[in-house]
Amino acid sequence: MPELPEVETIAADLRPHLVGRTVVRCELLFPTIVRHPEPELFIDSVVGMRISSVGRRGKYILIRLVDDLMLVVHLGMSGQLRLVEPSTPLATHTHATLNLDDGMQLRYRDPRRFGRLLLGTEAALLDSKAMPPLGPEPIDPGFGADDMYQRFRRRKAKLKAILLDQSTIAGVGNIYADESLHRARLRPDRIAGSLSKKSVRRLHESLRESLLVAIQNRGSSVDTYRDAWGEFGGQQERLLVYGRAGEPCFTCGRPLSLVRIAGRSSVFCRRCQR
């Protein structure tokens, strides 16, 4: 699943493309993969729209329009955002196409049909619990350790749950919570609450670096992640532990342990990792 960096660099890719363009016609190949409003009224409601501005929040990406409006993108497992020439040929599994006033498309394409197009004011979103209400974002500067401390205390579940709870820190997922505690040599299976300041504070700083070095990579392309033209992110070839179960460790060449908590798997070295 596309995760914040690869999300940011969809959102950083389109954005000079389309902020000031008007959307002139959508066609839905899929209409289900709109989840709100109805689709026909989601066809109503963007066509004629001006985007004022793109964005992330989480995984999620928020393009704005007029009126407060905002088409949310959830890309889920496989969702792929694309800007095109309107030649380029039509991939099997797009299930929603935006034509622009410039002549090029936007295309949504989901062979998993996980992900979810929004619209709708931010409020709206919520309230109809379309749009889930989402923890701060970790690379914010004004997000420090102590206010990821105060998260964790109390918290009785595991660490590697906790950094998934998008409610808790929004738009880390399997690849980054993996990457992160390996480089703060804390065990995925750690009790969240249990942690020290000093643990905390580790952990806070090896997920912001993990994060902000995956977007100046542009992202891992583990699955079926493009970046906005179809290309490969650069981030999968220096990841230290996500995927290599039984491979040794970078550090102390002990073969990595695989382990399933929350319904995913983690991978982690049981020597380096504590």
The other form holds:
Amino acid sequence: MPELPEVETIAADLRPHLVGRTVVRCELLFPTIVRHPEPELFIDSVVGMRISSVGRRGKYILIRLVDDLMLVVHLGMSGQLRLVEPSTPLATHTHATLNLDDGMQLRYRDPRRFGRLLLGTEAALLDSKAMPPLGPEPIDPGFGADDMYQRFRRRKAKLKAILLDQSTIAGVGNIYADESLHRARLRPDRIAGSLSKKSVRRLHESLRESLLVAIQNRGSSVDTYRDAWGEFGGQQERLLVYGRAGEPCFTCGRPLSLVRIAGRSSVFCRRCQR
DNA sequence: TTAAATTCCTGTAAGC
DNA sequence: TGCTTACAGGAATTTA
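Switching conditions: you have the form predicted alone, so give me the form predicted in complex with the DNA.
Now the complete complex, all chains and molecules, led by this one.
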């Protein structure tokens, strides 16, 4: 499922092909995938707009248009954003298409429909609660271990739950939460507020490392993730614990444990992670 | 205020 | 072989 590294890969792939392009046509095959504003207004507003930049915030892809307007894409569990020739056969569960002035077509496909499309100024999207306030970017050099320590202090929830909380840190999902906790040798059920500064520093570094390596490898194609060209990522073969419950820990050889925390499966090594 | 549980949704895989 | 059932999870919403 798409988390920060996967979303970053797609945004970076699309950027050189989208910036400077104008949207000439928009079709919503499943209008309820648009959560803001009303689908008709969404279409009216996006058509004719020129794309000025493509960015990412947490797990959101931000396609900036003129006049501070943003087309925001959240891929949810199974969302895919692809740039194709319009003659390409339409895949099942394609919910929206955007034609560009260079003849290409941007398509949004999402079998499980947990994803969504938004359009508006940043302020309007925040005000309408269409987009929630997000915590800092974990790979931003300005986000240090001390910041993380302050955010974890006094929190009584388990580490795994805190890492998944987008308002505490943006962009981390189940894959990279498990991966970074393993690298940091911390149990996912540790109470976040109980960590020493030293442990938080280790987790901070591990999280950055997990995410940056995954970006280098173009993300993890577990489940349905594909990049903007429909290609697989490379990180799924290099994951240390995610999806490996029962298999031997690469460090100590002990079978990896599976527990449920905050309704999510969590894989970890009982020997290496204390 | 915070944390945990529930809900949405469909493809996939396990089990009978 | 073919059907049923459980499971996967991001985040909004509800409950405690």
